[in-house]
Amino acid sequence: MDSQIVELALSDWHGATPNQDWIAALEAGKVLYFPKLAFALQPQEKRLLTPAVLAPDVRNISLDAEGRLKGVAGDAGLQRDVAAMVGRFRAQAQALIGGLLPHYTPALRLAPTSYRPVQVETRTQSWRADDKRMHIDSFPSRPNYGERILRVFTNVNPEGVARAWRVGEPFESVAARFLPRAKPYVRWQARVLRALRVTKSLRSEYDHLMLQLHDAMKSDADYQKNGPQQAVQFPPGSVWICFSDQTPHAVMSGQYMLEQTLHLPAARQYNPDSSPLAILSRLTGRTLV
């Protein structure tokens, strides 16, 4: 398998400019990796690098598009500092994407920004929720009809600990491998799920197939161990970007990460034919949304 990591020398969040090779790589499911693009913490923010800032029974801290902060345990001063740190990362991530991918900007929809101070290795989850297993992102309760999931990550670990990922084969290879195992889409079942409020809207055939791929990948022990993949370490002071609905990935270890999610209609890509929606439509020969 060819490397799925594209290493770039950019060191300024506001210094990115469009590059057709980088854009094509990203839209093919590769990871854009910026080893010199550090997110600098303010002096008062060093105290935020502890899991103690998390409220009880919360996995991540989030700041939504309206500026509402969730998941922080602490007084008003701590809440203010966390919101400022996460908000500053959001602004820098948006500036980076705006420079790299200006064609996306009018169509992007902002999702909450997250701060993840918990150690990955200590999380106990079901196999379906376990992100240490190779997967593509797809969410059971939130059908998205082919909308893309673009994510910007940065490692702010103060102890020099890298965030370790495994990155897998191109999406079309994943789809060709696992689509034959997919259960057929049944529209009346999708209606029942919506009526019972298991899903927030009607699950399309696209969303059904993406969930089938997600679950098939995670449940296949041989694929997890022997499937095409490469290990990559993202050290503190680095940034990486990918379409997490297209890039097979597993998060193996690490602690203290900031992440920004942006949603994009597949039709607004530079090359819409490279989207998972287009690939699955082509492979099945059907209109999926």
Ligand code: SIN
The other form holds:
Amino acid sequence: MDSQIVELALSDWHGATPNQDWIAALEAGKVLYFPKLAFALQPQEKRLLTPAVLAPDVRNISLDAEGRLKGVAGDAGLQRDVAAMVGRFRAQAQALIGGLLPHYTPALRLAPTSYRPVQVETRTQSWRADDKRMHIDSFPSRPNYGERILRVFTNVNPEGVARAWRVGEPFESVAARFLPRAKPYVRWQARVLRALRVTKSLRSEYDHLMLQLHDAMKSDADYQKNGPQQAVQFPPGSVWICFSDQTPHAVMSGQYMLEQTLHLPAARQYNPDSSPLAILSRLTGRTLV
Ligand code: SIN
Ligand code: FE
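Output block for the form predicted together with the ligand, input the form predicted on its own:
Whole complex next, starting from this chain.
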């Protein structure tokens, strides 16, 4: 497998300019990796680097698009400091995407920003929720009809610990491999899921197939072990970006990461034909949304 990582020397969040090669790589499902782009913490923010800031039974802290902070245990001062740190990362991530991908800007929809202080290796989860297994992002309860999931990540670990990922093969190969095993879409079942409020809106055939791919990848032990993949270490002080609905990824270890999600209609990409929606439509010969 060719490397799926494209390394870029940028060191200024506000200094990015559009580059056709990087854009094509990102839209082809590669990871753009910025080893010199650090998210700088303020001195008073160092105390936020502990899982003790998490509310009970919570894994992530999130700042939603309306500015509401969730998941923090602590007094008003702590809440304010966490909100400021996460909010500053949001602004820098937006500036980075705005510089790199200006054509997206008017079409982007802001999703929550998250701060993840939990050590990855200690999490125990069901196979379906286990992000240590290679997968593409697809959410059972929130159909998205092909809208893209663009994510900006930064590692803020204070002890030099990298975030270790595995990155897999191009989406088209994933789809060709697993689509033959996908259960057919059944519209009345999608209606039942909606009526039971298992899904927030009707699950489209696209959303069904994406979930089938997600589950088929995660449940295939041989694919997890022997499928095409590369190990990547993202050290503290680095940033990486990918379309996580397209790039197969797994997180193996690490602690303290900030992440920004942005949604984009597939039609607003530089090349809409490279989207999972276009690829799955071509491979199935059907309109999926
Ligand atoms: C994921 O999106 O699967 C998790 C990424 C991470 O926690 O590093
Ligand atoms: Fe994921």
